[in-house]
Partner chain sequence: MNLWKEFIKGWWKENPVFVMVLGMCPTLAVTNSVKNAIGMIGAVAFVLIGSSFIVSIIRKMVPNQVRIATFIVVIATFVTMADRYLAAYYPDLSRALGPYVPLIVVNCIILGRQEAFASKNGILASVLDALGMSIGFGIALMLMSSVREILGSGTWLGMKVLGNWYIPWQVMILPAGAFFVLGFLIWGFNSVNKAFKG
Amino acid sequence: MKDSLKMIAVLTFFAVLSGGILGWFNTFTQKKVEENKLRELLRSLQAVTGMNPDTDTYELVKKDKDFELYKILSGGQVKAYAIVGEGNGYQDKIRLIFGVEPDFSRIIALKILEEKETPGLGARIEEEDYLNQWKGKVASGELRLVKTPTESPDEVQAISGATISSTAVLDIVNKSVARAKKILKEGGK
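Just the structure of this chain, alone, in the form predicted together with its partner chain, please.
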């Protein structure tokens, strides 16, 4: 009886102590983590919409686990939308962000936020050569994947040897555009 009481006392003591220390530690790391997240978001928004951090502001329109929609405002006018989308890649989730013109005519730029694709093949979706071709594509939600150099702005060229990753990125963009359009139509304007 005495033994088991001691066991409970010791373990409880260390668990409480541990909780206390971590709670205290969290008070100053948590703030920093949130700052990092915010800075990261601002950097991504700038990269994909060309937003000017000094004069422009952004507003969150909708946030889900696999979807985020931001409105970039410049002097009260909508300058662009930024859309975060997520979907299954070859090995794990791919998460990306892209900016579109306010009338959804063109994609401004695209950036990959997270991917764990095969290095040298699928992971090339993070390379400049691939990402640059996204600039100026039509944001219709009906982009097509081609395996030859592209001829029209509604085509995106796949990376050779990485059809699955290329398709995944394309699907995420198409789906997210459709979703963003729907949300804005329903009055999220």
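Mind pulling up the form predicted alone next to the form predicted together with its partner chain we just looked at?
Excluded here are partners and other molecules; the one chain stands alone.
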């Protein structure tokens, strides 16, 4: 009985000590984690909107669990919008960011933030050739997926062998554009 109490006391001591160390470490690193997230957001906004961090600013318009809308300002005027969207891919969630012209006429650029698609197939959504085809596409919320190369502004070519991943990216973009337009129409600025 005495050995059992001793063992319980030792285990309790180490559990409390470990929990305290983990809590301190979390508090200690939280600021760095937030700084890194902010730095990555700024890099992504620059990549998809051409934002100049020295002269342009950004404002968060709306943020939900799977959606974020930012406006990029230059001299007080809206230069572009950046939209972060998320949806289901083949394996897991796909999270992306893309920039659109202020009048939603065209997509400026698209970048994949997170994906866990099949390497060599669905993961090709991060390849430069695939991402470059999004530049200049119509930001109507009604883009279509095609299997053959296209120059049409309302069509995006699917990745051969990765139709589910290609469709997922297309759906995220279309739904995010429609959602952003609705928010702005309702006065989200």
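Numbering follows the first chain given and starts at 1. We call the rigid core the largest set of C-alpha positions that still match within 1.5 Å between the two forms. Small disclaimer: the values here were computed from a predicted structure and weren't measured.
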{"query": "Rigid-core frame, C-alpha of residue 52, shift of 2 angstroms or more between the two forms", "finding": "no"}
{"query": "Displaced residue check between the two forms: residue 132, CA, 2 Å or over, core reference", "finding": "no"}
